[in-house]
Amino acid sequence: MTPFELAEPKTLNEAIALLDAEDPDVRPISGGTALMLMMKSGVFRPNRLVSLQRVEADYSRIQRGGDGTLRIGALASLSQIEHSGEVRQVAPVIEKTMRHLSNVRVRNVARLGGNLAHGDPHMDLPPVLSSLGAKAIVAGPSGQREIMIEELFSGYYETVLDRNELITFVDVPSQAGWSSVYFKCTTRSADDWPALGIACSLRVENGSIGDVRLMISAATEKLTRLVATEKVLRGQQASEALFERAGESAMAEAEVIDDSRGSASYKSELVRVYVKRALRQASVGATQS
């Protein structure tokens, strides 16, 4: 690795202070799993990394609102959030899903902001807290701002941060109602990144479909709503036959890529499969709630 300076600030307007948005060799760094790799293989050589390590705890802490509502910190690592009663308690899919996520020693390290702010396609949390509604809270020098975790994405490895832009919480409305799954597709050990991830957050009232959320990762460029597969779902009657359609319809909306998981051929009958496992296992989960 060539030689670059390390800044340790110890606040987070510090930090912020310290990055340039002009600069793409200037970045933040908090666990460093991905950005690691990426300097050790010669991709990125940085002239400036700003820790984030020794900032405010604030910035680490998860938090239950009296209202059912989750504040995670962006600096909060994945072991954290994975073994984290309010967590659990609002979100348990996110739990349920850490567990195949990386391994416990990456976990360990890894924190949230850098998992979303990083832009892999493959990640797991990016569906998960797309389809439970949740959104990034971001800080930069003007100020702060918030971006749904959908809209977060812009293409493949992109995301519509500024350089000198930190993501500072992630924030989980109330799932009072709600019932999600995520399903994940690996061509390789059930911890490695996916050929598919799928995830479905719903609500059934009176055996209809009354509101969903639907989204696809991996096989695509970048996160992935399906928008035209949830209208054939909502205010539908719950049904083998109506999650038949929409895994049809998923395959038919969804933009899949070739690359070393598999090619486009074989992920659109993935999302097909899979979408309609979701939904059956999302309803089911919602009727008995």
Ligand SMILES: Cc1cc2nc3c(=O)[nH]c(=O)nc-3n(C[C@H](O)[C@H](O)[C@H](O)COP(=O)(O)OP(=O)(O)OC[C@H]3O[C@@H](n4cnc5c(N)ncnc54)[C@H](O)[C@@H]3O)c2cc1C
Second form
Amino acid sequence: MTPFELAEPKTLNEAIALLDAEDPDVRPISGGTALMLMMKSGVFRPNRLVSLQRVEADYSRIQRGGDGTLRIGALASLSQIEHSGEVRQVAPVIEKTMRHLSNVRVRNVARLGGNLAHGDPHMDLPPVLSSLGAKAIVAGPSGQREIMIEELFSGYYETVLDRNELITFVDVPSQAGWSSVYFKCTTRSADDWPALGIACSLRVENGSIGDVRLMISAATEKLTRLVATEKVLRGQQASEALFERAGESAMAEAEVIDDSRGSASYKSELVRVYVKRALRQASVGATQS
Ligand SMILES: Cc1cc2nc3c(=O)[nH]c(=O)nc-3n(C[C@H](O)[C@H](O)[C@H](O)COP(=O)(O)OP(=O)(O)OC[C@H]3O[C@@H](n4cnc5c(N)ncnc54)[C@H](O)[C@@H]3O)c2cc1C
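Give me the form predicted in complex with this ligand now, not the form predicted on its own.
Expanding to the full complex; the earlier chain stays at the top.
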């Protein structure tokens, strides 16, 4: 490994000042579970790493607002999020997702900000958080901006973040009236990387789908919202026939790519079957809540 500088700032502002908008070899590091693999394989050779481990504890906190909203610090570990009572109360789907996200050793070290900023389309949290309508709060030298999680990804391992911007928090709105599920389809063990991730949140009003957010990941180049399929669903009576139609629509809409976890045609079939299952399960949850 080539030598590099490791900076350990004590404040977020210092960390931002140590980043460099022009230099791709200067990067923040939070848990290091993704970055260290890239360094070991020689894909990434840093000049400087800016560790976020020592910045203010505020960025690791998980807080629930009186209105049912949730604010998760970007430096909270995945285990902290998994075991948080606040997270379970607002969005139990996050806790359920964590149980099959890698293993406890990785979850103890990895941080929410790193999970999102890495831009890997196989990550489990981006589809879940975007189906919940969550947004990232991002800080840079000129202040803060908010980015919906569904708009954070611009391509394969690419995000819309500037090199000197940091994710500081993720805000999840109140989930009152919404029912959410996540299906992680793996071709090996249950906690392997997914061949397909499908997250669905919906509201049922008088037996009809009042609103729906349908996200797909891992089978596509980047996190993708199935907008056309949502239109097939909105305002329609929830039924097996409707879910069947939505599965067909999703299969036609998703631009599926192949990788080591399956061919594009196999993954397209997964999309058809699992969109149907996700809708069925979410609508049962919605009528019971
Ligand atoms: C064996 C193994 C199995 C795994 N299986 C799964 C799985 O099944 N599902 C899944 O979803 N994930 C899986 N992962 C991936 C794991 O979830 C990620 O590696 C982890 O979430 C990244 O977080 P980190 O804090 O370690 O990021 P780091 O490695 O520290 O950083 C990752 C990237 O994010 C940038 N970054 C870090 N923090 C910030 C911030 N606050 N703002 C802006 N940029 C930032 C870094 O510069 C870097 O580019 C697996 C990982 C391993 C090692």
